[in-house]
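Presented below, as structure tokens, is a lone chain in the form predicted alone.
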Amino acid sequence: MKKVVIIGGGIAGLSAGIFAQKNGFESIILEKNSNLGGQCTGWNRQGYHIDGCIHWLVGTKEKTPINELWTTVGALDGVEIFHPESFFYFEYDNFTVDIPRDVDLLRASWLELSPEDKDEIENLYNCIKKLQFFEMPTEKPTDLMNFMEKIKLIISMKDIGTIMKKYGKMNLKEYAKKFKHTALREVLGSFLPEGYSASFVLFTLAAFTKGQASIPYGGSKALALRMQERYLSLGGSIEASCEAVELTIDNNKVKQVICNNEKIFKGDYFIAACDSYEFYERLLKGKYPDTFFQKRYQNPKDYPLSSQILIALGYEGKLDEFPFSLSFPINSFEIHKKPINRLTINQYNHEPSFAPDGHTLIICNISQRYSDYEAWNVLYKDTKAYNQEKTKIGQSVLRAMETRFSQMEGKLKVLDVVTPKTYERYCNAYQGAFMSFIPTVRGKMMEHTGRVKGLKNIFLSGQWLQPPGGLPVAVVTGKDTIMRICKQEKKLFIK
């Protein structure tokens, strides 16, 4: 029986392990941390459980290909799904813009708010309706498709191609300017971090309004644990608290992995289900460069990465009438000399186990980019200054919340503040990134096979192989990597 050694126990590593076991391989997952799941995780603070990952999970609509894949790996098998009524509420001046799950309601409410934007609202509505038929490809990666399969895929993408041609080269700010009403301009312009193409908003809204982007009850850590249980039930092995630090390479093949605890793992195939920069620069020591990634790492303007500051708050009360997600303006405060004028919060009233009885978990996310990471990198060298900055941010968010919601005054406390350096330390995430390269107007969206030029038996797997990354790409590429190994072994792949 051939052995597969998997470096990294995140969603991609777990997916690869599950399909390795299903296809008759012996496999072992090596994980740096004591818990598996990678960035799909959660942790406990002061009686609360902080969900650190899933805002929206693509794949929550039953009887769709991506949902069936999530079910196969155990992530959504028999799991109840929370479907918020709105993507979020956006407050601007005296207006509140709702993005409801019902796309007909979205059109009606926006037309009522701004009749003068009828043409653009109808345009938005029609694009969303067309894209609702789009399904994320999960059956087979394009490099393993035959000619007819590729033709079939191209035909299925006909409507998508038309929309991409129109909106793929238009950034969010440009798209927002098409609307006359200032509130609609603001909500669309700030829908996602700066740099995203307008097409990404359309895909996001299409997934949400068809019920394909919701939240599994139990949150991120529970999802990863379900995948871990599925993997172990299939006979897989796990070595936790075991970080890969070196690869032994001979005759264009990886022979073994050496870990920080001096354990050595030999195998026939190796899968790097970890950060791509970590893989190429530290494990491969820069000796097997890849132009796909070099081009992106060397051009952060066209291929930006996004990290975040996560501020978790505990609220002494319930928020039954409060929307799941809300964006609102605040009195400005600064982070690294940059003004923060708006906060977006999610409240977890739907997860009573995430908080003590009668209390609610609230999470605020503030986007961070390259210059922010650099500032954090400098600050991190001074532990006292770093912790003071985290405390300052946490208190600034708390005060902004109490100012906006007077009923919360004296009932909030800061549970935790997570920075890009936290993601880097915990997951070896390059620049603290929690997503792959952002789909921008100038950046090219390409699919990578995960193969390493010059090496025969190691593959990269995970969200870095195609934009926009995230958990769906991770679970798909974990499966795809085993499909490629099966082809190399001339074995029939078993789903």
Ligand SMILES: Cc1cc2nc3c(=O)[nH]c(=O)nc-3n(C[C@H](O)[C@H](O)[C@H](O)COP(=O)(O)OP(=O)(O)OC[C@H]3O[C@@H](n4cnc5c(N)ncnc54)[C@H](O)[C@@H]3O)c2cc1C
Second form
Amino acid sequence: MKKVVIIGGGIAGLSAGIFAQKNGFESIILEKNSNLGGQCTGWNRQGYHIDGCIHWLVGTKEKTPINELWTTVGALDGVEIFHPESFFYFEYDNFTVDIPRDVDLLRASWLELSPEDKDEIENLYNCIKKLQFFEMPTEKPTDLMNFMEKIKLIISMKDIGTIMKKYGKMNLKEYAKKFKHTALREVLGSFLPEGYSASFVLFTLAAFTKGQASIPYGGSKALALRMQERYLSLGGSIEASCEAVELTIDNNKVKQVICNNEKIFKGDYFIAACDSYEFYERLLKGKYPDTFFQKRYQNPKDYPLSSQILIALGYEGKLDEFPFSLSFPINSFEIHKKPINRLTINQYNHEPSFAPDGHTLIICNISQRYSDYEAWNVLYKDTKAYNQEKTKIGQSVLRAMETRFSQMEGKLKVLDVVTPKTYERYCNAYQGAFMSFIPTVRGKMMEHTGRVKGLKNIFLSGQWLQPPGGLPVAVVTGKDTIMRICKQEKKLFIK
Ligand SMILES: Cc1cc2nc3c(=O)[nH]c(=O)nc-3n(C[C@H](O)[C@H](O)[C@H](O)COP(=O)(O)OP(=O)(O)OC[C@H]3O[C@@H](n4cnc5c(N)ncnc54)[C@H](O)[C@@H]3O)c2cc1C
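Go ahead and give the structure of the form predicted together with the named molecule, now that the form predicted alone is out.
Next comes the full complex, and the chain you just saw is listed first.
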């Protein structure tokens, strides 16, 4: 039986492991942390469970290809789904803009707010309706498709092509300016971190309004644990707290992985289901540069990355009348000399087990970019100053919350503050990135096969292979990598 060694036990590594086992390989997952799941995780603090990942999971709609894949890997098997009624509520001046689940309601409420934007609202509505038919392809990566399969894929993307042509090259801010009402401009402009192309918002809204982007109950860590159970039940093995630090390469083939605990793992195939920079620069020591990634690393303007500060708060009370997600303006405070004028929070009333009885977990996310990462990088060298900055941010958010919600005064506490450096430390994430390259107007939305020129038996897998990354890309690419290995082995792939 051929052996597959998988470096990284995130969602991509787990998916690769599950399909390796299903396809008759012996496999082992090496994970640097004591827990598997990678960025799809959660942790406990002061009686609360902080969910560190899923705000929306593409694949929550039953009988769709991506849902079937999540079910196959055990992630959604028999799990109930929480469908928030709104994507978020957005407060601006005296207006509250809702992005409801029902797209007809969205159209009606936006028309009521701004009749003068009728044309743009109708246009947005029509795009969303068209894109609702789009399903993320999961069957086969394009490099494994034959001619007819490629033609079929192109035809199925016909409607998307027209929308992509128009909005793929339009900056989100530019798109927002098409609307006359300032609240609509603001909501669209700040819907996603700066830099995204308008098309990405349309895809997100289409997925959300058709029930394809909701949240599995139990949260992120539980989802990863279910995949881990599925992997173990298929006979896979796991070596946790085991960081790969070196690869032994001979005659264009990887022979073994050497880990920081001095353990050595030999195999026939190797999958780097870890960060791409970690793979090319640390494990391959820069000896197998790939132009796809080089181009992106060297041009952060066209290929920006997103990271964030996560502030977890415990609230002594229930938030029954509160939406899941809310964005509101605040009296500005500064982080690394940049003003923060607005907060977006998610509250976990729907997950009573995430908080002590009668309490609620609240999570606030503040988007961070490369210049912010650089500032964190400098600060991180001084542990005291770094911790002081985290405390300052936590307190600023707490005060802003108390100012906006007087009922919360004296009832909030900061549970944890996570920075881009945390993602770097925990997952070896390049610049603390929590997704892959952002689809921008100038960047090319290309996929990577994960193959390494000059090496026959090692593949990259995970969120870095397809922009913009995220959990669906991780689960799909994990499977795709095993399909490529099966092809190399002349084996029929088993789903
Ligand atoms: C706060 C936050 C919110 C998010 N929200 C969403 C969301 O709502 N929806 C969505 O779709 N996505 C979301 N994401 C993104 C999503 O979590 C990631 O895209 C996905 O988990 C990436 O999976 P992966 O397996 O490709 O990579 P990772 O999760 O990074 O897994 C890589 C694994 O490899 C391990 N590793 C690294 N180097 C080594 C080494 N040398 N040796 C051994 N192990 C190593 C790491 O520890 C890690 O476990 C969010 C991410 C964050 C951080």
